[in-house]
Structures are given as structure tokens and as C-alpha cells.
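Next up is one chain by itself, shown in C-alpha cells, the form predicted alone.
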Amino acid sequence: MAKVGIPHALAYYLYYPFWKTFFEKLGHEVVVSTPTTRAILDRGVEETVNDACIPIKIYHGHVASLIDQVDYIFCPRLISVRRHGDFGTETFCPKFLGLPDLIRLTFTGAPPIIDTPIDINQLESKPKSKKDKKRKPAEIMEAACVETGDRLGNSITQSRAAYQKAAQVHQRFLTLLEQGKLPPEAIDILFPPENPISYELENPEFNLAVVGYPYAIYDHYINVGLLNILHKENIKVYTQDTLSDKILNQEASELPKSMFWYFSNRAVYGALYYMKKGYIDGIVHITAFACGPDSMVDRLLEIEARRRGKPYLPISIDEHTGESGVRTRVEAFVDMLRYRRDKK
């Protein structure tokens, strides 16, 4: 039985519960990094490029604390998790196609890194026609998990095993997003710890959503405890992460043109989902710093969100952040939410 290091970072708040139980599954044991600390961050800005975003150099210090306690590093090269159909490539940003590596080379006493790549949209290696076709996405995650249990010793039959509960446990995942639950609810609900994060409100005064990336969401430390922020002021909050894959394609056809990147494309779909819906009283976006992707999506929701009447709030994190700049911007807006709810 090995010990294998997920990170409390990045792709965690979307695919934790699958990978957790393909390796339980399979018979080794899961450490996970504590939530971000201001130890993590600092050692994550030490040891990572000076260039990198927030989230990148909090995943430096995530690993870093994983270093001594595992025998494996699971660090997936994700390429493309979703079929985009007709609106082009989609993929992920540089950083992320390169994290494996960037790890690999920062630490260099680290425990071997599995660094599994993710491809949804890759081809048949041996293709059954003259025309190249594309396999079913669970094909290739399937092999995919073939490939990490190889890795650890596993045989095939034991990886489709593994491979099987987690696309099950997955396919609960996402049925309590679409529930409304957010990511770190519905993880505690799978795997019930001593005090379960809850959000749910009787009566709230205000409905937001709250888009941009999973990693700045719903990272309290990366970004100063926003939701909880919002929970006192007693807002309720949802996320382009509650809604399916289906709902955030349709908004697709609303923009002449997609982006390139996956969670790019999932904050921009989410927000337009939302800035239609009556019920939304306005747009939080949560943009990392130094983020290239984040400066378009941020423009680009601006411009709707003006175009169609929505109040939007732009919050910008990095390592700087303080909560009481997040909290007086935070009033602020509810405050001219109450303003406009009055003068109707």
C-alpha cells in the first residue's frame, strides 16, 4: 500500500471525490494537505517563478507540505476534461499543462510525481478507419486510471474496478452540485468530517452569484473567507459549479466566440446563465492577479453585465489580500443592492 498526496489546490474542488476513491479503491491510503494557511502560501511564494498566479504558487506550498508524508505525488497533466462540440478547442492554461513539470524541477527531493495526462478530446491511437474518431470520454479515463495504477502496482482488472466507484461516486458528486450544493459542501457530504461546511440559508436577503475559478471560490484563505463574508451578511450564493455541463454549453452559442480555456469558458457560461435569471441580484467575479485568461473574462463580463442592467463586483486576490478590503467592497455592493431594491 502506498500514500499518495493529493493537494488542497487547483483541480481538488472538482475532482477530489473521484480520485479519492479510485486510490482507496485500489488499496492505498489518500493524504490530502491541509486548507491554505499562511504557512503554505509563504512557502509556496518562495519556492515558486516570480511570475506565476495565486493559485500556482499556493499549490507550490501544498506539495511542499505533502513532501514528507507520502510516497506519491498526484499532480494529473490536465489537458481537456470536456467535449466542447462545435465551440472549439478548449484547454487549459499553460501553467496548468506544465504544473508536473514546474513541480518536478522546483522540488527536486520529492517523491515521484504522477503526472497522468488528462485528455478528453485525444484520438484512437489506433483508429478503426481511414478517419480518425474519437473515443467516449470514459474510454479515456478509464485508461487514464489503467495508466495511475500501473504506476502503483495495480493491475488492469483492478484499476476498472477502481475506475467503476469512482465514476459512481463522481456521478453523486455532481448530483449534489446540481442539487445546488457548493464543491466543499457536497465533499462533506461524501466524506462527513467532524464539522461539515454548510451555506444554507432560510431566508436570505440578496442572491448572488459568485463566478471565476474553483481554486479562488472557494480557497478561504486565498480569498479572505468571501463566502463566509457573504453568509454573515446573509447572502445566498451560487456558482457557475451547480450548474451541468448541458446549462453551460447553451451559453455558449450566446458569444460569437469561446475561449480557449476550460475554467475560463466555465466562469464566463455561468455568468451569463445567471445574469438572465430574475432571481440574481448580482455578479461577483473572483479574479486571480497576474492571471492572463482572468483579465478577458473579467472585461468580458463587465461589458454584460453593464449591457444587460446587472450590478457586477470585480474582486482581485493574490498573496496581498487583506479581509478587510474584501469586507468594505463586500458592503459596499450590498449596500447599493438595498439602495436599488428601495427606490423600485
Given for the second form:
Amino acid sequence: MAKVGIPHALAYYLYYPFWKTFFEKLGHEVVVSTPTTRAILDRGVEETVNDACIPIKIYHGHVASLIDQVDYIFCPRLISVRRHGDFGTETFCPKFLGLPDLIRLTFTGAPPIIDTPIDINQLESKPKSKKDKKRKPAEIMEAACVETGDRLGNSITQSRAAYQKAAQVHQRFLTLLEQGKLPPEAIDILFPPENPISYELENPEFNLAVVGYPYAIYDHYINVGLLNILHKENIKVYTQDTLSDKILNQEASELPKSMFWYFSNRAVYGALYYMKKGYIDGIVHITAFACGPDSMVDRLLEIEARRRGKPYLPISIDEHTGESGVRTRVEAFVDMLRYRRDKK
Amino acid sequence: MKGFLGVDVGSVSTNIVVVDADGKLLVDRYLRTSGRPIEVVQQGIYDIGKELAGDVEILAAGTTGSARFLTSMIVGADVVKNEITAHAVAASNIVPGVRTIIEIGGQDSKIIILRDGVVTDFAMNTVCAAGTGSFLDQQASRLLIPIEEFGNYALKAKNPVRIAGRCAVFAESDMVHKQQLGYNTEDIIAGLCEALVRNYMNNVGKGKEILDPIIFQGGVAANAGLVQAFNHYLNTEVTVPPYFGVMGAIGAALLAKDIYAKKGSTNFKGFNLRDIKYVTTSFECKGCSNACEVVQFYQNGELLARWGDRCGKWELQID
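The block above covers the form predicted alone; next, return the form predicted together with its partner chain.
So here's everything in the complex, that chain up top.
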């Protein structure tokens, strides 16, 4: 039985329940790194190529913290999980595509990296007919599970059974999200720790949609506790992740063209959805400094928010972000919402 | 007479004002923070008290600026507000109907958009300090020109030189380059002012609906060269209010006035703050690998507050 390390970063926030269940069903032990700390950030900044964005640097820090504890690092090559966009060519951001290579070349003494590709456009090895040439999302995940299990010495039958269980848990995770739980809350409900995270509020003063990449919204260290600041201000948070794919994808028709990247499309669709909702008092966009896709996403959201008259607050984060900067902006934004409300 | 105290402690300047019951400015101080906010606030408030010579009773106090929490504990504030709200409150009080506020301070710059007296949009500069007061200070001392004179040099320019204003580092090297080519100082300074305005409009002002009346405030509004450059860029007249340098403090005082109307009492510790001994110490928490630097604030040897930790373990606030 192997010890498999899962970095607490990037895709963790949406896929951890799936992969944890899968590995444990196969009898392996999952070791997840702690939430981001200063030590992890510092290590990541030290190890990573200088022009990478902060989430990628943080990922390196998490990998570094796992190296001495595990037999394998699980770092799948996330390429695409659906056929979406104008030509069905949506992918993850290019840095995700090259992530296993970045990790392998940065940490030469690291344990083996399991870099199973997740690619919807991967051709089936023996297509039964022309129509079947391309696989469905579920089949891709199953095939990825079989390949991953194979790396760990598990049979196809074992991996398929573990996949079934993982898919069930993932479905429960999605249901919790659609009930309004944020991913860290939902993860703590599925795998209860000693002190589960909860953002429940009795009677929130405002409802804000916080959109952006999951690894920017839910990583408390890098966004200097934004969700906690909002919670203390008695503000309920909605994110694109609490919306179903069906609802999100309906927003695609609002734009003449989709983005090329999976997480960017989710953030944009989520923001557009919430901009139309009367119960949402404003939109907060968390963006990582030096993020290529966000140079477009942020501008697009700013224009759409103005056009629709929704208050909009962009918050840019990087390795030097101090709490006071975020706090000042949030406080001023909430003051603005209060003055607006009282004026009405 | 009754009055309300407002204190704005920023990275570069510390501003202290007292306004009367009608919101009219009675006295103001513009001081350099010089990295010693506690002493500067203590001394500044003592001096103001001396100037008012017991004629004014302070009914409430407000603090703002990046050191607003620290300051609130020194003076005993009734309201602690962020700089954006404070500046907006002051500007709309002094120039009713204002729709755009350009504010440039020592290390940050912001734009505030108001409609019908309500803030509808705002932006602050991010990590980049290009185009703020500190950068101007630095360039003035490099050119051996007193900062007070800097703007007047720009006004004498005949032909402003084009300077890259995107980044303070590039702007400086571009200026050096232009100097070496022999351009005169006036034209270079005017070019720098234009570059700073371009940078401000492209970063902070990006995508904002800038409508008249426009107010230009913050310490940098003292620079006549920048005022001219803004007028030129926006093709209109920006207004520099009479107390442009202490608007944040005025806002804090006005907010204190509002709070007093609701609360009817004050935490203000009086003008004789000089006799109180404030000490801060800090330590690195060993609880986890975040290694937070926790600050402890003592008044006459008594622990009043702690802050700086991310998890809330040490956080302590005594009202």
C-alpha cells in the first residue's frame, strides 16, 4: 500500500473528495498538505520559476512540504474536462497543462509523480465506431482512474470499483455545493475534522458574489482571510462553485464568445449569473497578480458590472499582499453598499 | 465651544484636525509620520490642545489612515474608518455635489466616484507606488529641488518631455536619460507630472466614469504641476479644496460627529496624551508555520490590545 500526497492547492478545492475516495478505496493512504502557511508560500516562491503566478508558486510549496512524507505525489495533468467553447476546445490554463513537468524539473529528488492526463479530447484506443471516437466526461475520468491505479499496482477491476465509489462521493460533494456550501465547508462535511469550517450566518446584512479561481477564493493565506473578513462583517458569500454546471453554462449565451480556459469560464458565467440577481448586493472578483487569463476576465467583469449597475470590487492578490489592503477595500465597499441602501 | 477630533495617520503624513459642531474647521496640523506614529500623534494632539487653550471641548474622536487601529487606541476613538469613506465624507461636505475625487497621498492613490452624494465606485492603486507622493519626494531630492518648489518648476516648462510613467523604476531611468541628453529641468519635471497623471488614469482611473465637479486632494495636490497636468489630461478644471492635505482627518472628524449624535458619549482620552506611556512590543508566534508577528500594545504598562495574528488566537481588543 502506498502513501499518496495531494497538494492542498489549485484543483484540490474541487476534486479532493473524488481523488481521496478513489485512493482510499484502493487501500492507499492519502496525505494532504496543510492549508497554505507562510512557510509553504516562502518555499514555493523560492523554488518556482520567477514569472509564474502566485497560485503556481504556492502549489510548489505544497509539493515541497509533502516530499519527505509520501511515496507518490499526485499531480494529474489537467487538460480539459468538457467540450466547451466555440470550437469545443476549452482547456485549463496553460500552466496546469505543464504543471507535472514544472514539478518534476523543480524537485529532482522528489518521489515519483503520478501525472495522469485528464483530457476530454483524448481518443479512445480502439474506437468501436466513428461516433464513439470521442469519450464522454465520465469515461475519461474512469480511464484516468484505471491509469492511475495501474501506476500504483492496482488491477483494472479494483480501479473501476474505486472509481464508482469516488464518483458517488463527488456527486454528494456537488450536491452540497448546490445547497450553498462553499468547497471548504463541503469537504469538511464529507470528511469531518475536529473543527469544521462553517460560514453559516443567521441574518446576513449583505449577500456578495465572490468570483474567481477556487484556489484564490478558498486559500485563506493568499487572500489574507477574505472569507473570514466578510463573515465577520456579517456578509453571506456566494461563489460560482455553488452553482450547477447547467446554470453556469446558460450564461455562455450572454457573451459573443467564451474564454479559452475552464476556470475562467466558470468565474465569468458565475459573475454574469449573480449580476442579474436582485438578492446579490455586489460582486467581488479575486484575481492573482500576473494571471494572464485574468487580464481579460477582470476587464470583462468590470464592463459587465457597470453596464448592469452592480457594485464591483476587484481584489488583486500576490505574495506581498498585506491584510490591511484587503481589509480597507472590503470595508470601503461595505460602507458604499450601506450608504446606497440607506439612500433608497 | 464643542468640537470633534479627526486623526489620519498615513505612511508619510499624520494629520490632525478639530471641527466645530457645524463641521467647520477650527484647527489643523499636517505632520510627518517619520515612522514614529505613536509619538507623532501624542505630540500633535498635545500641541492642538495647547493651541485651543481649553476653549474647545472634544465631544468625539475619529481615526482613519493605514494606522487607524493603532491611532484609535492612542487617542480613544469613537469611530475607526477606512480612508476611502473618510475622504468621500469630507469632500462631499466641503464641495456638495462632487462627483469625482482624485486623492493622491504618500504611498497610495485612489479615485472615488460619487453620485447624489453616495459613493458608487472606487479604486485604489495596487502594490505599485508609481506616481504617489513618496516617488515625487525622491525625485525632488535627487534633483536637489525642495518638494514645495517642485510643482512651480513644471509650470515654467515650455515643452514637457515625454517620460515613461508606467513604473517608478522606468520613470526614473527615463528621467536620468533625458537629463543626460540635455533637456532642461523644468521640461523634465513637467514631463514627469504628465507621466504620473497618465499612470494614474491608466491604473487607478481605468474604466471609471469621471464627471465634473472633480476634486483633487491629498498631500500631492499641493503640486501645481500635477494640477495643471490633470486639467490638461481631463480637459476640465479640477478643484483643489482649501484643506486638501487634511481631508482624511476632516472626514474622520465628521464621522465622529455623526457617531456622537447617536452615542452621546466619547472614549477620547484628552489632549494630555503626552503623559501616557504607550509601548508596543512584538513577538513571533510559534503556534504554526505561519510565524505571525504579533504586536502587543501597552498603555502605562497595561496590555490594551494585540493584533497581527492570522488565526485570532492572540487577538485581543478592549473597548
